[in-house]
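In structure tokens, the next block holds one chain alone, the form predicted alone.
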Amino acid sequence: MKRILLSLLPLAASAHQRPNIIWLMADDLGYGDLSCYGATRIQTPHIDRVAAEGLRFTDMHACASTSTPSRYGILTGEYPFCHPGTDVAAGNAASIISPEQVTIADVLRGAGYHTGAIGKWHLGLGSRTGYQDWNGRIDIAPDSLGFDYSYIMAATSDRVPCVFIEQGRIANYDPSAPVEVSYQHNFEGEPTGRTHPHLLTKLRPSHGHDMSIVNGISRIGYMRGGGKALWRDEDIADSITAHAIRYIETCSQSQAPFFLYLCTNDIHVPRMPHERYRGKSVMGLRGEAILSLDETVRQITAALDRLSLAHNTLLIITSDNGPVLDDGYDDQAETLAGDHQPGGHWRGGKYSAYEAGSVVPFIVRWPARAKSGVSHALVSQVDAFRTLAAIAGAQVPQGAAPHSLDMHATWTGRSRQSRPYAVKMAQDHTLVLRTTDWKYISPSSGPVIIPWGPKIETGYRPHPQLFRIRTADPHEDHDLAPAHPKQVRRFQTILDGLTEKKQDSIKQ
């Protein structure tokens, strides 16, 4: 059983000064996908408004270039490569975070916050992989990890089960259609995208994604049942946003502050935003999904304004990892992108060791305490744990959040101080270390290009790579490792120290 000892710190002298906190995280949104970050082929006026009123960061690093490990790092304050099982999770994976681990939700709840998780989860559910009680109460859900309320997708929209889970049970459960899930075999008589392509009435796969069909779209994995509980992709964003607003409204009636971990499905595949966006973007479905995300931000900020909560609400808008165009569905994202650069001026994309894989948008708005403007400080999402705890006036228990730093002064614009370094993990576990000036990629035997479909450079090489990232080579074109062996050894020693601690932890 986890033990949490919490106390108020001077930063939050009294309860009414502690802000509400909303961590609003998009899915696969690139550094260059927002107009406030330079996009011209798409306009995101509502996110731009938050950026204009808050602090926009240009050098924020996710913990990984894929979803599951990135989210693990945020909630636990631990680098995902230091914990076993943090690869991209299947929809029937067991909970990657154990109930004994301390999460930021635990700490904030212990400090008097009401805590909610709404939207994409993708960190596993239940105590055993493949043995979740989908038709009853799942034994390990977000409520076991510090969240008072949850309304989540088990994994991603391209993976079964295609139902929402509310408080550990399938939302709108249909007893006439019990749910079965497998990632090993299909269920007798169930059509798949591979065997029944004529049933794919909305999207067809470009690679993989040809298993169970739900809502005219084939997925990864197999499921049977669901009935009335099955989602309609076009309504996912509206459902997540509506539940988030309802949660905010409920919390506003309480004297306690709230922490909302709000994870949208946009702009992850399959991209099938509501029909009202159809034809509204020259970039097709991917552009429409970005517009859907912008509308979610509009509705959330409007709710905060209506409830007179905006002034003392810390609103953070970010992404879990970098962008990808063709990630498994033939939605013409590559063709219709035109001259749009989803990764901005960075090289690579989702899955990659190059910067576009893990440098993400990061916007902080807190009218009561945070400054507005632009920050070029080097920051990392792994610091969410200790930074939010400090802002809330909560003490982090000994041993928790081992890699997280308190960066609240930088995140609120009161300091320009950068993190000493940020460490990230690429899809094949290649480790990357960034300082304000240098970028180091550890050796890897992986392929140069992602082999299963996306046209993304991985950055993997069998030798160490070193780039003068900020001042001379932001596109990572000129490897300086042979000319700077001392820097290479220094950075590799830091990474070796982290991985050695991982091995010691596993042995224990």
Ligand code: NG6
Contents of the next structure:
Amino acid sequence: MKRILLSLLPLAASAHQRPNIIWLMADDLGYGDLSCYGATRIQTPHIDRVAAEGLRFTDMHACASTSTPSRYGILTGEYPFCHPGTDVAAGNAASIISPEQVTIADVLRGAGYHTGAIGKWHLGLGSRTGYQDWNGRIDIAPDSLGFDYSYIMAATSDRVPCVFIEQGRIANYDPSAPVEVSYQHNFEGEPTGRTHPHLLTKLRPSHGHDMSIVNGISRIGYMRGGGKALWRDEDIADSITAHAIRYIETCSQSQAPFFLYLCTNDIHVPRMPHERYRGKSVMGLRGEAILSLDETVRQITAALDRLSLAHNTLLIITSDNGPVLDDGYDDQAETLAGDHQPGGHWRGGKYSAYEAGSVVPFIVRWPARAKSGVSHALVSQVDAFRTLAAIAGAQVPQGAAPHSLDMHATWTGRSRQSRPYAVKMAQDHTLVLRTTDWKYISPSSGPVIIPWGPKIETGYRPHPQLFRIRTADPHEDHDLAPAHPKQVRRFQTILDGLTEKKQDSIKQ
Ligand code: NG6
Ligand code: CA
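Same protein, different form: I have the form predicted alone, so give me the form predicted together with this ligand.
What follows is the whole complex; the chain from before opens it.
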């Protein structure tokens, strides 16, 4: 059993003033992908409106440049490199967060919030990898991790199983088509993208993604069955948004505030947004997926307005990691990007140690209490835990959220105070440390360019690198490490301190 001692802090005014909280997180949306962050080849008027009414941050750091570790950091308040097994999870991976761990959902639920997780999950499910009961009840689902309600995709839309899971069971379950999943072997007689490329009617892989075929698109991993429960990629955004709105409507009828962890599939590959967006962006499917994300925001904000909830709802819009153009499907994202810079002025992209991998859009709107404008404070998603807990007036139990700081004054625009430093992890586990002025990348033996397909610079070098990130060198071109050995030692010592603790906790 989790030991959660929850009490209301003085910060929390009376219960009815506590805000609803929506953490709306896109997938692989880059710093430069929104018009309010400078994009010109795409317009995102609905997200821009939230940004204009709220606070737009220019220096928010995800915990990692890929999804699973980034999400782990948000929900647990612990850096993902301090916990074993947080790499990009397969669709049949066991739950990475154990039910004994305290999540932000546990803390908010304990403080009287109704809690929901809708959309992409990607943190594993069940107690044993490969042994989930897909045709019954999955034993560890978000309800074991603090969420009263969940309607989720197990992993990503490019990974099997291609079904939604509601309250631990496959939604729209089709008893005539039991689901089987494997990441090791195909099921006899089932076509794959490799063996039956003529069945790929919607998208072809550019690298990987050549296993089971669902909806004319081949995926990572093998599955059989599903029948009417299988998703149609074109409907994923509408389904997630409709469930989110239903959730908000239901919660609006109760006295209790709600916390909605709402994770879109947009704009991850395979990008196959609804047909109504076809031809609507000069950037092709990747642009259309951004339009679909903007439409989700339009619908969510319209629902908040309609239900008179907007004033006291803390709405956060962000991304799990940086952008990628070709992430494994021939969707012409590279050619049609033109002069669009998905990572804005930052170097690199998804997976990399360079800033575009993990500096993400971050918009906070809370009309009742937060200021509007632009904040250049250095902030980190690992602080979601203690910051949201403070805003909700919930106490964080001892031992939980070890790396999270209460940054509510900064997140609501009442302070410009930065974090002392932000730490994040690249795809090969290279650690990066940022202060307001410096950027440090620890040595890595990894390749200079991502080797499996995406044309992205990793930022990996066998020696330490140091950049004057804000004042002189936002593009990480001039390595100052040789000239500043003391600074290098200082930052490496901080990282060593974090990873030594990790070794200790793994040994215990
Ligand atoms: C990679 C996939 C990529 C994407 C990524 C995870 C291949 C070749 N590439 O391994 O397409 O799924 O994992 O993305 O399989 S994330 O945003 O969920 O971290
Ligand atoms: Ca992602």
